[in-house]
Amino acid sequence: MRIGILGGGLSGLGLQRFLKHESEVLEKQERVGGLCRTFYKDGFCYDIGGHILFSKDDRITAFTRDILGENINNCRRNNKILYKGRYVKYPFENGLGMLDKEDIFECLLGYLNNGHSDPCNFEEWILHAFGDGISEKYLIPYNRKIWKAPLKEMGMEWVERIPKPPLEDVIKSAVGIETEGYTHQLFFDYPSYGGIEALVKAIIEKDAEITTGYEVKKISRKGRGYIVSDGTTEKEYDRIVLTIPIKEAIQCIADVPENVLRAAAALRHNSVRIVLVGVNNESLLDKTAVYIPDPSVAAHRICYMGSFSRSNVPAGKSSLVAEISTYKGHEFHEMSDASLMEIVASDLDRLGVIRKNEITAADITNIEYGYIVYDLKCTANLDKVKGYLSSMGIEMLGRFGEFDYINMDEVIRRSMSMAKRLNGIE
């Protein structure tokens, strides 16, 4: 069986990986890599946002430290939330007791005294499962800030992916006991050399087939396979599997129905356009990444690249990359690279983080499918899609091939997953 893989990020590389059948992977950029791609600018090098290795899975956290073998570096998160000035202990529940002590105990009163009903939207699950204070101070404007969108709107399909803490932790937390949470990332791997793009190069293996510079413009079916085009050239695959975003793939399809159409069209995402920032000393190198929830700073994540790994960095040098999330229409989506670049040293400055005059280097990568949106609609109109795109045969993988806000772990397993169960097809 030949398998069309429609994408080279990290989905489509691993599922070519682990497939036994014969496979080809198409990827519209001239590199492969997707959201795991690593730029460099002036000797700083720089990914996607914070990309770190971990997982609760051993299988997975086995096979990156595997293929990685030597090029590899153990860290220990130092996350931080820059709150009135000063740094908090992330999670943020467990950095209470850095707090002023009004802050503290309406954080506190909020937590035990919490009368929130069953949530219905994700601004009432916040408020439900950490009570008014830490929501309000933290967890609110923060993600008010990557969503660009009002919280009552979005759904909860995703908050798994923001735990709980035990009761025992945030009083503990609120006197000044030391704990920790999100143990599960407390302890992470990347690359020694490479950036995570580093990860993609070693998953490739020798012989695999990868085609680039291939946009797709059109999928059809022809008898029991597919035919793929990018408008010139035609490839005939016996299955093919979409890794590229969905809400594109279902575009290059002749004769969808027009309700199908329409709840694709309504899927939403925002982009992410990621500054890096390098400065001529080494201050930039004592946290692995701060959360700003301030919505007077245009980034709502910074990622301290050094400190993942120091080969990031040129010698007596650091830096960081500002994560800031956008949508067509927003001016931080419409500005220029060198306006949204004076903003960015602007806040830094601001804030202390930096001096302006310190910078030696700066680029700006910017990147359309960042972050999946999950309004309220978000479900009933991917099982539209998904629906009609199954019916069609067509499989699905990857963050933005399934539209499913997933790690990196997550993208490995599932294409571990996928593949055992197309290795089984004959």
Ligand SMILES: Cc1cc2nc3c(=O)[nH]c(=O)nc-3n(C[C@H](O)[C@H](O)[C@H](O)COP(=O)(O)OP(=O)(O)OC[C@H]3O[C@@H](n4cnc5c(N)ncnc54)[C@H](O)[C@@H]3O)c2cc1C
Second form
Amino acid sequence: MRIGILGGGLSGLGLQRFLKHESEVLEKQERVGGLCRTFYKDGFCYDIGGHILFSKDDRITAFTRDILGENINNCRRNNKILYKGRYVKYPFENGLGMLDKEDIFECLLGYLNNGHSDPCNFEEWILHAFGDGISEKYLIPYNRKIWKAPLKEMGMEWVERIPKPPLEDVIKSAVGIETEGYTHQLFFDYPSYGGIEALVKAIIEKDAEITTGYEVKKISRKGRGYIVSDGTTEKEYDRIVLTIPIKEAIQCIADVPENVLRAAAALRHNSVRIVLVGVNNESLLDKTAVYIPDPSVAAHRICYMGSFSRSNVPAGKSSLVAEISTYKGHEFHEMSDASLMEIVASDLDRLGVIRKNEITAADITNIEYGYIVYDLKCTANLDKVKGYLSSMGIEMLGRFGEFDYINMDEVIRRSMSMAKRLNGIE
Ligand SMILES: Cc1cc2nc3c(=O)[nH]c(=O)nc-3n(C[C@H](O)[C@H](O)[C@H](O)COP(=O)(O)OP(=O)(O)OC[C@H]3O[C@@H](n4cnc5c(N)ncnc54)[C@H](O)[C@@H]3O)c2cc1C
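Moving from the form predicted alone, what structure would you give for the form predicted together with the ligand?
Now the complete complex, all chains and molecules, led by this one.
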């Protein structure tokens, strides 16, 4: 059996590694890696936002450690939330003791005296799980920035990603006793050299058949198999697995029913603009990431690349990447790189993170598919599109292939499990 894997991100490359069948990866960019690519500018190395390796599944950690071998830096998280000019411990509910007394009181009261009934949307879920204080000071404004959508119009499909804080933690942190939240990612791995793309490079086997610069534009059936075309070259496979965005893949197929096309077009995603800021000193090495709920600041998060690995920054210098989520039509989406750079630099200067005159390197990478936006119709629309693709025998995998808000560990786990299933088919 020969399998065509559409898309050369971590999903496609992971699947290829675990498959025993012959396979070819088709990637539209000149370089594979997708969201796990790493970029370079003036000696600074940066990823598409912070890309750290952690997993609750020991098999996945064992696998990534095995393929990275010696090229691993084990780090301890030192994330903060920048709230009212203070660096508060992350997650917010574990840093309450660092707030001023009035804020501590409101967070504690809201958590303990939580009258919010069973939630029907994401905003209600936040209030139900955390109470008014924590929600209104941090979770609601932060999530509004990242999703750029009214939280009342978002579903709860993915909320299991956000651990609910235990009662003892909230009380302890409010009175100033040290606690840790999100302990599954307190320690994480990151390549010592080569940024997160080193993981992608390590996953590709020597004899892997990969075609880059091939943008899938047409998918059709031929007998029991499939033909894929980029408009110039046709390729034939017995099976295909798509890891490219499902809403684009559906447009490559002829005669799709109108209601399925409408459902695919209604699936919402956010883009992300990644702004590298390199400075001429080592001031950006003392934290891993800073979350910024302040709506007047463009970025929702900044990650200090040199804290993941010192090889990401030149000696004597340091850097951060600012993550700004956008969507077509949003002012940050349409803005030139130069204007966005100016906004980010001014924000960081105003917040006291850096001084503008310290900047020695700047760069921007724009990514069309960054986040899945779970609006209230997402699941119903997705079911229609997936149902149609399944009826054609097409497999779907990955963050945008399945349209599911998953991280690298889950991507690898699903690649392994799909390969196991396909390996069982002659
Ligand atoms: C800002 C940000 C931070 C993140 N941080 C973390 C983190 O800290 N830890 C973690 O575990 N995960 C993190 N992730 C998630 C992680 O990046 C993804 O889970 C993973 O990279 C998804 O891989 P994928 O192959 O499914 O998708 P993608 O990486 O999107 O790959 C899809 C590929 O398909 C290609 N393609 C698209 N259209 C076509 C076409 N028509 N023809 C051919 N090829 C096509 C694309 O070019 C791309 O290479 C983060 C993601 C973002 C956006």
